[in-house]
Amino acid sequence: MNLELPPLARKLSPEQPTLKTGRLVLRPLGSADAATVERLAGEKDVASTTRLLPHPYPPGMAEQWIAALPSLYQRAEMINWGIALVDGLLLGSIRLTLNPVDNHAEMGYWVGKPYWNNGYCTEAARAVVAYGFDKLDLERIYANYMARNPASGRVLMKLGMQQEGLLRRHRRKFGRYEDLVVCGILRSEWQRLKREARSESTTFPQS
(Lines of atoms letter the chains of each structure in order from A and count residues from 1; the text may use other names and numbers.)
(Lines give C-alpha, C1' and ligand atoms only; values in the text may rest on other atoms or scores of the structure.)
Protein backbone atom coordinates (compact mmCIF):
# COMPACT_ATOMS: atom_id res chain seq x y z
CA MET A 1 0.00 0.00 0.00
CA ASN A 2 1.35 3.41 -0.78
CA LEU A 3 0.92 6.41 1.46
CA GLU A 4 -1.13 8.31 -1.12
CA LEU A 5 -4.06 5.96 -0.57
CA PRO A 6 -6.92 7.08 1.72
CA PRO A 7 -6.49 6.20 5.40
CA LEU A 8 -8.95 3.29 5.15
CA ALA A 9 -6.94 1.66 2.39
CA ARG A 10 -3.74 1.97 4.42
CA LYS A 11 -5.34 -0.01 7.28
CA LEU A 12 -5.73 -3.10 5.13
CA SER A 13 -3.07 -5.73 5.68
CA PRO A 14 -1.10 -6.81 2.58
CA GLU A 15 -2.91 -10.17 2.60
CA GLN A 16 -6.62 -10.50 3.25
CA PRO A 17 -7.18 -11.65 6.85
CA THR A 18 -9.01 -14.80 7.88
CA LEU A 19 -11.65 -14.34 10.60
CA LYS A 20 -12.66 -17.09 13.01
CA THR A 21 -15.76 -17.52 15.16
CA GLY A 22 -17.02 -20.35 17.33
CA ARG A 23 -18.26 -22.43 14.39
CA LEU A 24 -16.95 -20.66 11.30
CA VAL A 25 -13.86 -19.66 9.38
CA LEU A 26 -14.22 -16.65 7.09
CA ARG A 27 -11.45 -16.97 4.52
CA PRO A 28 -10.49 -15.77 1.05
CA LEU A 29 -12.07 -17.81 -1.71
CA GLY A 30 -9.87 -19.73 -4.12
CA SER A 31 -10.31 -21.44 -7.49
CA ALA A 32 -11.02 -24.75 -5.73
CA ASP A 33 -14.21 -23.18 -4.32
CA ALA A 34 -15.70 -22.33 -7.71
CA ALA A 35 -17.74 -25.51 -8.13
CA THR A 36 -19.26 -25.21 -4.65
CA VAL A 37 -20.08 -21.51 -5.16
CA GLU A 38 -21.71 -22.32 -8.49
CA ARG A 39 -23.79 -25.09 -6.94
CA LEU A 40 -24.94 -23.15 -3.87
CA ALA A 41 -25.47 -19.81 -5.61
CA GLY A 42 -27.25 -21.61 -8.44
CA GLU A 43 -30.29 -22.28 -6.23
CA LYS A 44 -33.14 -20.03 -7.34
CA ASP A 45 -34.24 -19.43 -3.74
CA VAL A 46 -30.77 -18.12 -2.89
CA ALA A 47 -30.61 -15.82 -5.91
CA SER A 48 -34.18 -14.63 -5.39
CA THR A 49 -33.40 -12.37 -2.43
CA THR A 50 -29.93 -11.16 -3.41
CA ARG A 51 -29.04 -8.23 -5.61
CA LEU A 52 -26.08 -9.64 -7.50
CA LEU A 53 -26.71 -13.37 -7.94
CA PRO A 54 -28.28 -14.22 -11.32
CA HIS A 55 -30.46 -17.20 -12.08
CA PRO A 56 -29.70 -19.39 -13.88
CA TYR A 57 -26.13 -19.07 -12.63
CA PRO A 58 -23.87 -19.14 -15.73
CA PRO A 59 -21.25 -21.91 -15.89
CA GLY A 60 -17.77 -20.49 -15.30
CA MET A 61 -19.06 -17.32 -13.64
CA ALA A 62 -17.92 -18.39 -10.17
CA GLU A 63 -14.38 -19.01 -11.35
CA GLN A 64 -14.18 -15.58 -13.01
CA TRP A 65 -15.65 -13.86 -9.96
CA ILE A 66 -13.25 -15.54 -7.55
CA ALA A 67 -10.29 -14.67 -9.77
CA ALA A 68 -11.24 -10.97 -9.60
CA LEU A 69 -11.48 -10.78 -5.80
CA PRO A 70 -7.76 -10.33 -4.93
CA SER A 71 -7.46 -7.23 -7.10
CA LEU A 72 -10.61 -5.74 -5.54
CA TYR A 73 -9.01 -6.21 -2.14
CA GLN A 74 -5.70 -4.69 -3.22
CA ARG A 75 -7.56 -1.65 -4.57
CA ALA A 76 -9.46 -1.32 -1.27
CA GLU A 77 -12.78 -1.70 -3.06
CA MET A 78 -14.12 -4.91 -1.54
CA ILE A 79 -13.25 -7.59 0.99
CA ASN A 80 -15.01 -10.87 0.25
CA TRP A 81 -14.84 -13.92 2.49
CA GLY A 82 -16.04 -17.44 1.99
CA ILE A 83 -18.13 -18.62 4.94
CA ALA A 84 -16.94 -22.10 5.92
CA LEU A 85 -17.34 -24.45 8.84
CA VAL A 86 -14.20 -25.17 10.84
CA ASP A 87 -13.96 -28.54 9.05
CA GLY A 88 -13.66 -26.67 5.74
CA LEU A 89 -17.18 -27.08 4.34
CA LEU A 90 -18.07 -23.93 2.36
CA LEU A 91 -21.52 -22.51 3.17
CA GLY A 92 -21.67 -19.15 1.41
CA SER A 93 -20.07 -15.75 1.08
CA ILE A 94 -19.99 -12.40 2.86
CA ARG A 95 -18.46 -9.08 1.80
CA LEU A 96 -17.75 -5.50 2.72
CA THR A 97 -17.87 -3.06 -0.19
CA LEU A 98 -15.60 -0.24 0.97
CA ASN A 99 -16.02 3.49 0.47
CA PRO A 100 -12.64 4.98 1.51
CA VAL A 101 -13.76 8.56 0.81
CA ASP A 102 -16.67 8.41 3.26
CA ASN A 103 -15.07 5.77 5.51
CA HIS A 104 -18.03 3.42 5.47
CA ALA A 105 -18.92 0.05 3.95
CA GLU A 106 -21.90 -1.89 2.68
CA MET A 107 -22.24 -5.47 3.86
CA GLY A 108 -23.80 -8.23 1.78
CA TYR A 109 -24.02 -11.98 2.24
CA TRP A 110 -25.62 -15.20 1.12
CA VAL A 111 -25.66 -18.74 2.51
CA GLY A 112 -26.54 -21.91 0.60
CA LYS A 113 -30.09 -23.15 1.15
CA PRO A 114 -29.08 -26.42 2.90
CA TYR A 115 -27.53 -24.30 5.67
CA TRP A 116 -30.37 -21.86 6.34
CA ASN A 117 -31.85 -21.41 9.82
CA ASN A 118 -28.68 -22.34 11.68
CA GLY A 119 -27.54 -18.84 12.66
CA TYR A 120 -24.56 -18.93 10.30
CA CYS A 121 -25.37 -15.58 8.66
CA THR A 122 -25.62 -13.83 12.02
CA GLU A 123 -22.38 -15.37 13.27
CA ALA A 124 -20.47 -14.46 10.12
CA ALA A 125 -21.93 -10.97 9.90
CA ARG A 126 -21.09 -10.20 13.52
CA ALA A 127 -17.43 -11.09 12.86
CA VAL A 128 -17.34 -8.93 9.74
CA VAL A 129 -18.92 -5.94 11.49
CA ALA A 130 -16.43 -6.29 14.34
CA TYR A 131 -13.57 -6.36 11.84
CA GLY A 132 -14.92 -3.29 10.04
CA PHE A 133 -15.20 -1.22 13.20
CA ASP A 134 -12.37 -2.58 15.35
CA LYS A 135 -9.69 -3.07 12.69
CA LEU A 136 -10.62 -0.66 9.91
CA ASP A 137 -12.13 2.09 12.10
CA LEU A 138 -15.12 2.48 9.79
CA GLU A 139 -17.64 5.12 10.80
CA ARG A 140 -20.69 3.25 9.50
CA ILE A 141 -21.66 -0.15 8.12
CA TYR A 142 -24.96 -0.59 6.34
CA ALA A 143 -26.88 -3.31 4.54
CA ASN A 144 -30.05 -3.64 2.50
CA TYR A 145 -32.61 -6.40 2.25
CA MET A 146 -35.76 -6.97 0.24
CA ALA A 147 -38.87 -6.32 2.31
CA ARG A 148 -40.24 -9.77 1.48
CA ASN A 149 -37.17 -11.35 3.12
CA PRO A 150 -37.67 -10.61 6.84
CA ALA A 151 -35.18 -13.34 7.82
CA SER A 152 -32.36 -11.16 6.50
CA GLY A 153 -33.76 -8.23 8.45
CA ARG A 154 -33.65 -10.27 11.65
CA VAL A 155 -29.95 -10.96 11.06
CA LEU A 156 -29.27 -7.23 10.83
CA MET A 157 -31.33 -6.42 13.92
CA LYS A 158 -29.34 -8.98 15.92
CA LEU A 159 -26.20 -7.04 14.99
CA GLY A 160 -27.65 -3.86 16.45
CA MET A 161 -28.47 -2.26 13.11
CA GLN A 162 -31.37 0.14 12.88
CA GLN A 163 -33.80 0.52 10.03
CA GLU A 164 -32.92 3.80 8.36
CA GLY A 165 -35.32 3.89 5.46
CA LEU A 166 -37.45 2.13 2.86
CA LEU A 167 -36.70 2.45 -0.84
CA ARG A 168 -39.96 1.67 -2.58
CA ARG A 169 -39.85 -0.48 -5.74
CA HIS A 170 -36.11 0.15 -5.78
CA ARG A 171 -34.82 -3.25 -6.88
CA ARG A 172 -35.89 -5.21 -9.94
CA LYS A 173 -35.46 -8.95 -9.54
CA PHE A 174 -36.82 -11.65 -11.80
CA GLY A 175 -38.99 -9.09 -13.58
CA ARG A 176 -40.68 -7.64 -10.48
CA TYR A 177 -39.97 -4.50 -8.49
CA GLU A 178 -39.01 -4.95 -4.85
CA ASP A 179 -39.09 -2.62 -1.85
CA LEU A 180 -35.65 -2.37 -0.25
CA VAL A 181 -35.14 -1.85 3.49
CA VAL A 182 -32.00 0.10 4.45
CA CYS A 183 -30.34 -0.64 7.80
CA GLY A 184 -27.15 0.67 9.38
CA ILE A 185 -25.03 0.88 12.49
CA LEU A 186 -22.49 3.50 13.57
CA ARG A 187 -19.14 2.84 15.19
CA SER A 188 -20.27 4.61 18.38
CA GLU A 189 -23.34 2.34 18.55
CA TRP A 190 -21.21 -0.78 18.06
CA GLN A 191 -18.84 0.32 20.81
CA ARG A 192 -21.77 0.92 23.17
CA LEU A 193 -23.13 -2.55 22.45
CA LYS A 194 -19.72 -4.05 23.22
CA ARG A 195 -19.52 -2.19 26.51
CA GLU A 196 -22.99 -3.36 27.48
CA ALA A 197 -22.14 -6.96 26.58
CA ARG A 198 -19.00 -6.84 28.72
CA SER A 199 -20.94 -5.31 31.61
CA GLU A 200 -23.61 -8.00 31.45
CA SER A 201 -20.98 -10.76 31.37
CA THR A 202 -19.41 -9.48 34.60
CA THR A 203 -22.67 -8.80 36.44
CA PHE A 204 -23.72 -11.48 38.90
CA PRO A 205 -27.04 -11.72 40.71
CA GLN A 206 -26.99 -10.75 44.37
CA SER A 207 -27.80 -13.49 46.86
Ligand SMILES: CC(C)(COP(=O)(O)OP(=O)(O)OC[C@H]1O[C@@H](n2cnc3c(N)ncnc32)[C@H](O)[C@@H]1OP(=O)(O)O)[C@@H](O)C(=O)NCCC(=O)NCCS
Contents of the next structure:
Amino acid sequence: MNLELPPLARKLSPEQPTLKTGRLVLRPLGSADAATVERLAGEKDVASTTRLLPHPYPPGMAEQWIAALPSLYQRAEMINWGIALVDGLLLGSIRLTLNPVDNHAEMGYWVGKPYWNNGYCTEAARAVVAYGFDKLDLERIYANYMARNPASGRVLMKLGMQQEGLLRRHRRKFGRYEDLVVCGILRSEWQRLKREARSESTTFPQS
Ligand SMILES: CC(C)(COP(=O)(O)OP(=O)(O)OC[C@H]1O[C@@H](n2cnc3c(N)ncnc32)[C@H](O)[C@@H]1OP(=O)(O)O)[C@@H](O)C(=O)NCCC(=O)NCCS
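Provide the structure of the form predicted in complex with this ligand, given the form predicted on its own shown above.
Shown next: the complete complex, the earlier chain at its head.
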Protein backbone atom coordinates (compact mmCIF):
# COMPACT_ATOMS: atom_id res chain seq x y z
CA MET A 1 0.00 0.00 0.00
CA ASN A 2 1.35 3.45 -0.97
CA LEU A 3 0.96 5.74 2.02
CA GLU A 4 2.84 8.65 0.46
CA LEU A 5 0.85 11.89 0.50
CA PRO A 6 0.44 13.95 -2.66
CA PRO A 7 3.41 16.31 -2.94
CA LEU A 8 1.61 19.50 -1.90
CA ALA A 9 4.12 20.21 0.86
CA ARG A 10 6.97 20.10 -1.67
CA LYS A 11 5.33 22.87 -3.68
CA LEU A 12 5.62 25.29 -0.76
CA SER A 13 8.73 27.45 -0.80
CA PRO A 14 10.84 27.26 2.39
CA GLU A 15 9.78 30.79 3.33
CA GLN A 16 6.16 31.81 3.01
CA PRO A 17 5.74 33.92 -0.15
CA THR A 18 4.49 37.48 -0.13
CA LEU A 19 1.81 38.15 -2.75
CA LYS A 20 1.40 41.55 -4.37
CA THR A 21 -1.64 43.03 -6.09
CA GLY A 22 -2.38 46.50 -7.42
CA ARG A 23 -3.19 47.99 -4.01
CA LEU A 24 -2.20 45.27 -1.55
CA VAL A 25 0.67 43.29 -0.11
CA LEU A 26 -0.23 39.90 1.39
CA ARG A 27 2.54 39.04 3.81
CA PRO A 28 3.21 36.83 6.82
CA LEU A 29 2.08 38.41 10.08
CA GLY A 30 4.65 39.18 12.77
CA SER A 31 4.50 39.99 16.46
CA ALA A 32 4.50 43.73 15.66
CA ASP A 33 1.06 43.20 14.05
CA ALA A 34 -0.56 41.78 17.19
CA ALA A 35 -2.02 45.06 18.48
CA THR A 36 -3.61 45.85 15.10
CA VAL A 37 -5.03 42.33 14.77
CA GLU A 38 -6.44 42.57 18.29
CA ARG A 39 -8.09 45.93 17.53
CA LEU A 40 -9.54 44.98 14.13
CA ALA A 41 -10.55 41.39 14.89
CA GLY A 42 -11.82 42.59 18.26
CA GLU A 43 -14.79 44.35 16.69
CA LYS A 44 -17.97 42.40 17.27
CA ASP A 45 -19.18 42.96 13.68
CA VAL A 46 -15.99 41.33 12.39
CA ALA A 47 -16.10 38.38 14.80
CA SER A 48 -19.82 37.79 14.42
CA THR A 49 -19.73 36.15 10.97
CA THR A 50 -16.46 34.25 11.38
CA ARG A 51 -16.14 30.70 12.49
CA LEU A 52 -13.51 31.13 15.17
CA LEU A 53 -12.96 34.74 16.24
CA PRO A 54 -14.20 35.11 19.82
CA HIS A 55 -15.79 38.22 21.25
CA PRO A 56 -14.56 39.86 23.36
CA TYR A 57 -11.17 39.14 21.84
CA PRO A 58 -8.88 38.15 24.75
CA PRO A 59 -5.77 40.27 25.29
CA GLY A 60 -2.67 38.35 24.20
CA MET A 61 -4.56 36.01 21.90
CA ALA A 62 -3.39 37.76 18.73
CA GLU A 63 0.24 37.39 19.75
CA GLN A 64 -0.21 33.67 20.49
CA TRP A 65 -2.03 33.12 17.22
CA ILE A 66 0.59 34.96 15.17
CA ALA A 67 3.37 33.00 16.89
CA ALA A 68 1.74 29.71 15.85
CA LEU A 69 1.46 30.59 12.14
CA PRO A 70 5.02 29.79 10.96
CA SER A 71 4.82 26.19 12.15
CA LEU A 72 1.44 25.74 10.46
CA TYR A 73 3.10 26.89 7.24
CA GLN A 74 6.12 24.60 7.77
CA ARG A 75 3.77 21.64 8.33
CA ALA A 76 1.84 22.59 5.15
CA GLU A 77 -1.36 22.86 7.15
CA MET A 78 -2.23 26.51 6.72
CA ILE A 79 -0.93 29.59 4.94
CA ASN A 80 -2.05 32.81 6.55
CA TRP A 81 -1.33 36.25 5.14
CA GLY A 82 -1.87 39.66 6.64
CA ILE A 83 -3.63 41.94 4.15
CA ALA A 84 -1.82 45.29 4.03
CA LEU A 85 -1.95 48.33 1.80
CA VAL A 86 1.22 48.96 -0.20
CA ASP A 87 2.03 51.77 2.27
CA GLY A 88 2.11 49.15 5.03
CA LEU A 89 -1.27 49.65 6.75
CA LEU A 90 -2.53 46.26 7.94
CA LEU A 91 -6.25 45.88 7.37
CA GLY A 92 -7.14 42.19 7.49
CA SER A 93 -6.14 38.57 7.22
CA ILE A 94 -6.68 35.76 4.71
CA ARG A 95 -5.76 32.10 4.79
CA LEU A 96 -5.74 28.82 2.94
CA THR A 97 -6.20 25.72 5.06
CA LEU A 98 -4.54 22.94 3.06
CA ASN A 99 -5.75 19.39 2.65
CA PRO A 100 -2.87 17.48 1.03
CA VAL A 101 -4.78 14.19 0.87
CA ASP A 102 -7.53 15.64 -1.32
CA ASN A 103 -5.33 18.35 -2.84
CA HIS A 104 -7.78 21.10 -2.00
CA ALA A 105 -7.92 24.08 0.35
CA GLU A 106 -10.45 26.10 2.28
CA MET A 107 -10.14 29.87 2.13
CA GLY A 108 -11.13 32.16 5.01
CA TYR A 109 -10.70 35.89 5.61
CA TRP A 110 -11.67 38.97 7.56
CA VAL A 111 -11.20 42.66 6.89
CA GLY A 112 -11.28 45.39 9.55
CA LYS A 113 -14.61 47.21 9.58
CA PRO A 114 -13.23 50.67 8.66
CA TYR A 115 -11.99 49.16 5.39
CA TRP A 116 -15.10 47.27 4.24
CA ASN A 117 -16.59 47.68 0.76
CA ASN A 118 -13.47 48.95 -0.96
CA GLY A 119 -12.86 45.71 -2.84
CA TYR A 120 -9.90 44.79 -0.61
CA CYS A 121 -11.10 41.31 0.28
CA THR A 122 -11.91 40.47 -3.34
CA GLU A 123 -8.48 41.71 -4.45
CA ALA A 124 -6.70 39.71 -1.75
CA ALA A 125 -8.79 36.58 -2.33
CA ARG A 126 -8.17 36.70 -6.07
CA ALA A 127 -4.41 36.66 -5.44
CA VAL A 128 -4.74 33.81 -2.96
CA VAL A 129 -6.90 31.72 -5.30
CA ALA A 130 -4.43 32.35 -8.15
CA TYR A 131 -1.58 31.23 -5.88
CA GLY A 132 -3.51 28.12 -4.85
CA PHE A 133 -4.18 27.04 -8.42
CA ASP A 134 -1.14 28.36 -10.28
CA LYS A 135 1.60 27.68 -7.72
CA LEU A 136 0.20 24.86 -5.57
CA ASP A 137 -1.75 23.10 -8.35
CA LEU A 138 -4.74 22.60 -6.08
CA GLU A 139 -7.73 20.86 -7.63
CA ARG A 140 -10.33 22.87 -5.76
CA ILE A 141 -10.65 25.86 -3.44
CA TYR A 142 -13.76 26.33 -1.35
CA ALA A 143 -15.13 28.70 1.22
CA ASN A 144 -18.13 28.81 3.52
CA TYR A 145 -20.10 31.77 4.76
CA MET A 146 -23.04 32.30 7.04
CA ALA A 147 -26.23 32.93 5.09
CA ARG A 148 -26.67 36.24 6.92
CA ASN A 149 -23.33 37.47 5.56
CA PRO A 150 -24.06 38.43 1.93
CA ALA A 151 -20.89 40.54 1.65
CA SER A 152 -18.80 37.38 1.90
CA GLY A 153 -21.03 35.65 -0.64
CA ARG A 154 -20.52 38.57 -3.00
CA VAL A 155 -16.73 38.29 -2.64
CA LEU A 156 -16.87 34.61 -3.59
CA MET A 157 -19.16 35.21 -6.58
CA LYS A 158 -16.81 37.95 -7.84
CA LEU A 159 -14.01 35.37 -7.73
CA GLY A 160 -16.00 33.04 -9.96
CA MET A 161 -16.99 30.57 -7.25
CA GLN A 162 -20.29 28.73 -7.40
CA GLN A 163 -22.69 28.02 -4.59
CA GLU A 164 -22.52 24.27 -4.05
CA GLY A 165 -24.76 23.77 -1.09
CA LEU A 166 -26.47 25.04 2.03
CA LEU A 167 -25.77 23.38 5.35
CA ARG A 168 -28.71 24.14 7.59
CA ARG A 169 -27.95 25.24 11.15
CA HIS A 170 -24.40 23.97 10.65
CA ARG A 171 -22.59 26.66 12.66
CA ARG A 172 -23.16 27.74 16.22
CA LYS A 173 -21.92 31.27 16.71
CA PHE A 174 -22.45 33.28 19.87
CA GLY A 175 -24.99 30.65 20.97
CA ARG A 176 -27.10 30.79 17.79
CA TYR A 177 -27.27 28.20 15.02
CA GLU A 178 -26.52 29.57 11.56
CA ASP A 179 -27.14 28.27 8.05
CA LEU A 180 -23.86 27.93 6.14
CA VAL A 181 -23.49 28.45 2.39
CA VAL A 182 -20.79 26.32 0.72
CA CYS A 183 -19.05 27.74 -2.36
CA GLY A 184 -16.20 26.44 -4.46
CA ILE A 185 -14.23 26.71 -7.66
CA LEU A 186 -12.30 24.02 -9.53
CA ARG A 187 -8.93 24.47 -11.16
CA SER A 188 -10.46 23.82 -14.61
CA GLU A 189 -13.05 26.56 -13.99
CA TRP A 190 -10.36 29.02 -12.87
CA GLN A 191 -8.30 28.27 -15.97
CA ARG A 192 -11.32 28.72 -18.23
CA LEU A 193 -12.18 32.06 -16.60
CA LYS A 194 -8.58 33.18 -17.04
CA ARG A 195 -8.60 32.20 -20.74
CA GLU A 196 -11.90 34.02 -21.32
CA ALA A 197 -10.63 37.15 -19.57
CA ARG A 198 -7.44 37.06 -21.63
CA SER A 199 -9.31 36.76 -24.92
CA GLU A 200 -11.62 39.63 -23.92
CA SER A 201 -8.70 41.63 -22.47
CA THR A 202 -10.65 42.25 -19.28
CA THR A 203 -9.64 42.07 -15.66
CA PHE A 204 -10.28 38.64 -14.25
CA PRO A 205 -12.49 37.88 -12.46
CA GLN A 206 -14.65 40.98 -12.41
CA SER A 207 -14.23 43.25 -9.44
C1 LIG B 1 -16.79 39.64 4.30
C2 LIG B 1 -15.68 40.68 4.29
C3 LIG B 1 -14.35 39.99 4.42
C4 LIG B 1 -15.72 41.45 2.97
O5 LIG B 1 -14.59 42.31 2.90
P6 LIG B 1 -14.57 43.59 1.94
O7 LIG B 1 -13.17 44.02 1.79
O8 LIG B 1 -15.56 44.58 2.41
O9 LIG B 1 -15.10 42.92 0.58
P10 LIG B 1 -15.16 43.58 -0.88
O11 LIG B 1 -15.19 45.07 -0.73
O12 LIG B 1 -14.11 42.98 -1.71
O13 LIG B 1 -16.55 43.04 -1.42
C14 LIG B 1 -17.73 43.19 -0.65
C15 LIG B 1 -18.93 43.09 -1.56
O16 LIG B 1 -20.08 42.82 -0.77
C17 LIG B 1 -21.06 43.77 -1.06
N18 LIG B 1 -21.89 43.92 0.12
C19 LIG B 1 -21.56 44.51 1.28
N20 LIG B 1 -22.61 44.42 2.14
C21 LIG B 1 -23.58 43.75 1.49
C22 LIG B 1 -24.89 43.34 1.84
N23 LIG B 1 -25.41 43.59 3.03
N24 LIG B 1 -25.61 42.67 0.91
C25 LIG B 1 -25.09 42.39 -0.30
N26 LIG B 1 -23.85 42.75 -0.69
C27 LIG B 1 -23.11 43.42 0.20
C28 LIG B 1 -20.29 45.01 -1.43
O29 LIG B 1 -21.10 45.94 -2.11
C30 LIG B 1 -19.21 44.39 -2.30
O31 LIG B 1 -19.71 44.01 -3.55
P32 LIG B 1 -19.54 44.94 -4.87
O33 LIG B 1 -18.07 45.11 -5.08
O34 LIG B 1 -20.22 44.16 -5.94
O35 LIG B 1 -20.21 46.24 -4.57
C36 LIG B 1 -15.86 41.70 5.44
O37 LIG B 1 -17.16 42.21 5.41
C38 LIG B 1 -15.59 41.07 6.81
O39 LIG B 1 -14.46 40.96 7.23
N40 LIG B 1 -16.67 40.66 7.51
C41 LIG B 1 -16.51 40.10 8.85
C42 LIG B 1 -15.71 38.80 8.85
C43 LIG B 1 -16.29 37.81 7.88
O44 LIG B 1 -17.50 37.73 7.70
N45 LIG B 1 -15.41 37.05 7.24
C46 LIG B 1 -15.83 36.06 6.28
C47 LIG B 1 -16.26 34.83 6.95
S48 LIG B 1 -16.87 33.72 5.72
